[in-house]
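Let's start with one chain on its own, the form predicted on its own, as structure tokens.
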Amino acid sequence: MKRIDVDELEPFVRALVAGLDADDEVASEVAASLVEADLAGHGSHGSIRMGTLYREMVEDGDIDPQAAPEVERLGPTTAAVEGNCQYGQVVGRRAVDAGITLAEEGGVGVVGVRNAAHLGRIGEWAERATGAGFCFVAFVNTGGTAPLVAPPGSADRRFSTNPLAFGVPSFGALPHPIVLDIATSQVAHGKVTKRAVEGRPLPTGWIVDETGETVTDSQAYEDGRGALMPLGGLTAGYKGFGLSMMAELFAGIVGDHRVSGQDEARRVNNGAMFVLVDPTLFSTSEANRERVEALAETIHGASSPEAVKTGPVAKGEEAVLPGEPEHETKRTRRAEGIPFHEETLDLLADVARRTGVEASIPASFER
């Protein structure tokens, strides 16, 4: 494991994106988002993507680095964004910016998104919206592409991880917004891919095969064995499945995008519904600050007996508010560097050599 300084990493990732035929603006926006994911502790949606999914999508024509997203205002509080399969990090920015404009003018903004390639870490869009002072909700699907998840009682890959994201400003009560970004499957697919690159196994209960056995070999899943279970697994997977179907339909209807069953031969292609709401229309900032303070004190004041565990993949042994782990991880990694397995650094360096930007490989990548 090595730690890479953010000031070294971001120019390198920018060079990788540019090496795959993107202009400077696109390369800067994509690199900023990927490194932000690395800083937040979500490496599954960070720089590693340039060595796996995004490189493959550009090479196969599923991402068009030269495309221009189109924003169409549909009414006083509604807009549609046609991504034209540009990088989702570019499309997501345009969608949030459109929602902010609508919410500033009319108190609410509802934005439909289609053909966004891969929107990346949806929590980033929640953070951008809350940073502008708005509450945020997102429902995301893949329009029938990238089937990875099975319905309850099945091991057939029928739909995608269909994430949900929510964001609420903290109104000065906390140094970070309250942001929840979750897959409606047991885990985001990127976390499985990251473990496969690093040669690490999976926890039990994430993936099931047709024999009913759990799959812990991350590469075996990448090669087609088994399917991700819906959020809740065997205990409450019907709830995760239900949430996923709502994400499928809201993203499909508001985004004017496809849903599972209307397959298209693409690797990933996100549709979404983004909703931004001005909270000051309903209550004062001071009253909302008091709400956040009370909630934070209640959660942080809960006892944490050693015998009661948060779970094998939770971050820490005590309950924290959504968005708190990312805030603390960013602070630490900006000071100490971002940890990477050497297998990931080797993969990214290989992409740099293949795309003719090997001069950009940081010296710190060397073993």
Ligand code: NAD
The other form holds:
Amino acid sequence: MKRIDVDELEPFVRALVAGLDADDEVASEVAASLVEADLAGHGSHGSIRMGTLYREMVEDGDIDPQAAPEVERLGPTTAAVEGNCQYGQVVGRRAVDAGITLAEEGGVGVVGVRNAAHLGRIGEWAERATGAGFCFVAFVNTGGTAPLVAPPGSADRRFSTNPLAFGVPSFGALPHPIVLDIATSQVAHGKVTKRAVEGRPLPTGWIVDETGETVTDSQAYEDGRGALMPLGGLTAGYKGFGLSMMAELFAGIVGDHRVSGQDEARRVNNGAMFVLVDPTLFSTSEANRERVEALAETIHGASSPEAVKTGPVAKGEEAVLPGEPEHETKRTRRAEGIPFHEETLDLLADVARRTGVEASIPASFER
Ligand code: NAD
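Give me the form predicted in complex with the ligand now, not the form predicted on its own.
Now the complete complex, all chains and molecules, led by this one.
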């Protein structure tokens, strides 16, 4: 494991994106998002993606780095964003910004998104909306392009990890917004891929095969064995499954996008519904600040006995609010660098060589 300084990583990732036919603005936006995910502790949706997914998507035409996303105002509080398969990191920005304009004017903004390629870490869009003062909800699907998850009682890969994200500003009560950003499967597929790159096994309870056995070999899953279980796993998977079906439909209907079962031959193609709400229409900022303070106090005041665990990949063992781990991780990683397994650095250096930007490989990547 090596720590890479954010100031070294970001120009490198920018060069990788630019080396794959993107202009400077696209390269900057994609690199900023990927590095932000690395900083937030979601390396599964960070720079590694240039090696595990995006290079191939660009080469196969699943991402079009030259495309211009189109924003169409549909009504006083509604808009549609056609991503035209530009990087999701670019499309996501346009979609949130369209929602901010709507919510500033009308108090509420509902934005449908289609053909967004891969929107990456959805929490970034929640942070962008809360940063402008709005509450935020996102329902995301992959338009039937990434069948990875089984319905409860099955081990067939039928639908995708359909993430949900929610954001609420903290109204000055905390140094960060409250952001829940989760796949509706036991875990995001990116976490499995990342472990396969790193040669690490999976915790039990993420993946099931048709014999009912849990699969812990990350590469075996990548090679086609078993299916991810919906959030809740063997005990309550029907709940994560239900949330996922709603994400399929809300993203499909509001995004005017496909759903699983209407599969298309692309790698990943997100559709989404983003909703932004102006909290000041309903209550004062002072009252909202008191709500967040009370909630934070009661959660932080919960005891955290040694024997009671949060889970194999949850962040920390203390009682915290969603969004708090990402805020703390960003602070630490900005100061101390971002930890990467050497296999990941090798993979990214390889992408740089393939795309003719090897001169941009940071010296710190060397073994
Ligand atoms: P995860 O299991 O790491 O959960 C992350 C969420 O849980 C965060 O909101 C975090 O603040 C909260 N959290 C973590 N530990 C906590 C603790 N101890 N106490 C309280 N809250 C805690 O996430 P995941 O489901 O594996 O998803 C990872 C990423 O994958 C997300 O950023 C998601 O948007 C992304 N994703 C994207 C797609 C796509 O198609 N674009 C698909 C699936 C997932």
